[in-house]
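Listed next as structure tokens is one chain, alone, in the form predicted alone.
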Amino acid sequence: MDSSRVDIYSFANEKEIARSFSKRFQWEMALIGLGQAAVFLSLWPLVILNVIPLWIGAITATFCALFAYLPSHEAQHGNYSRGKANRRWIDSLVSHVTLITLMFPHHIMRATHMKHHAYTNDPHKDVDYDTASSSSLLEVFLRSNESTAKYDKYLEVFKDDSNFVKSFEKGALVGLAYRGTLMTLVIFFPLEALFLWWLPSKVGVMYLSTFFSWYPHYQMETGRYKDTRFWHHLLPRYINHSMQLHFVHHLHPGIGHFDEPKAIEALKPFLIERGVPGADQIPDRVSYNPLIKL
């Protein structure tokens, strides 16, 4: 490799390009997050008062659950506040509210997700490793619905990280509040609690485990340019939140979700040069249909 080639594909150049796509306020994600939560919460009085039947409420709640995590994911990386202290409340607000549908505590999700980025595919420290290492979709489904012990064990793994422990303990209190709320609803509205919250949240978790944890990291190695891959799918990318593009998020988390396609187009030569798995299959223009594998 000659010196000019090294200079063209330097990490500094790669980072500069990525930074140009890491400035915009992610209003789409904020709207989706707060919007789905508003719809989810409105289903309760609508169903209880017989304005809409329970089955319509259940289907709607399930769709809400499918859209509930990604807005929080943006918040966990500070992609609403963009480093501005006076806007961090937006990250917190969006994440806390949108996760209600999944009964996920924001502080635990953020703490464990940061460790996932730091130790991607590490069998001992990556919170998503059990799912990512699954050998089949059935195994993914089974592992995705394990108890919260999946997260609790990482409290022991990172017990020397005081910030992790504090965040986890805060999240544990929110988790208890969710459980208490659900149990109370089971007493007074058992069918609604089952079909509007518990089952949709389980479907949402399976969806996330499949497209966020398994597909992007399946059979991948450790290392910055080796732990996440580009992949094709039988469905349009909007069906799975464009997780075919998730690899660029691991490289540059500041790039907002809706800016990833253009960022990948600009970074494609760097990704190929770095040997990112599947990078040579990335279309020159990332639009709706080129990510479908026929």
The other form holds:
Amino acid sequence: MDSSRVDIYSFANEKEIARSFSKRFQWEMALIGLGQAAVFLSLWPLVILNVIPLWIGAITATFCALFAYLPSHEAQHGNYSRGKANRRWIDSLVSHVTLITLMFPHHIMRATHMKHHAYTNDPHKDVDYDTASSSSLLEVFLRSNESTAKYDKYLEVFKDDSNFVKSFEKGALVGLAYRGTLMTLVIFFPLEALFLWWLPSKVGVMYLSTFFSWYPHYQMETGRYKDTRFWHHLLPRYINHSMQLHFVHHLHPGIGHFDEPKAIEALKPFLIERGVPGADQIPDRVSYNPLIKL
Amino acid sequence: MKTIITVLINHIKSWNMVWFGLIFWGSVLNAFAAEFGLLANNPNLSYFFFLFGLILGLVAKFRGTWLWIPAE
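For the form predicted in complex with the partner chain instead of the form predicted alone, what are the coordinates?
Up next: the whole complex, starting with the chain shown before.
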């Protein structure tokens, strides 16, 4: 390899390109997160007062659940505040509110997600290894039913990380509050509690585990450039929340979700050079449909 | 006060699934029974549905996870 080639594909250059896509406030995500939560919460009076039937409420709540995680995910990486301390409340606000639909505590999600990034595909330390290593989609669905309870065992694994433990304990209280609210609601509105909240949140978590965890990480190795892949399937990119592009998020988490396609186009030569799994199949222009593989 | 909260949290952590089975699944099964008219002639059947929920919760507690999730 000649020295000029090494220079072109240096990590500093890769980082510089990635940084240019890591500056924009992710307003679309904030809107989606707060918007879906507003729709989800409004379903309760609408269904209870018989303005809309329960089945319409259930379908709408399920769609809300599918859109609930990514806005929090951006917040977990600080992609609203962008390093500005006086804007951190936006990260917190969006994440707490959007996760209501999934009954997920923000603090636990942030703490465990950071560990997922640090130890992707490590059987003992990656908190999402159970779904990523599932042998079939059915296994993913079954395992994802455990919800955040599956993270409890990682309190022992990361017991020496005081920040992790503190965040986890904070989140556990929020988790208890969710449980208490659901248990109270089910006494007065049993079918509404089941079809507007419990079931949609389960569908949302299955969706999340399938597209955010299983497809991108299934049968991948550990290590930067190796732990996440570019993948194809039958459905257009917007059905899977663009998780075909998830590998670039693992390389540069600061790149905003809606800026990932442009970032990947710019970074494609670097990704091929580094041997990112599937990188040679990335189209030159990442639009919504070229990622469909028939 | 702090002790009471700690005791409460420990109890919930340990018996969470049992309470969830009794209250959540019991209420849901009972509501389905009412919806399908099963309680119209025999309101005491409610006890059966809550008992069934409780059993689901107890099995989950001792199994470590819900019946429909593969145990590790």
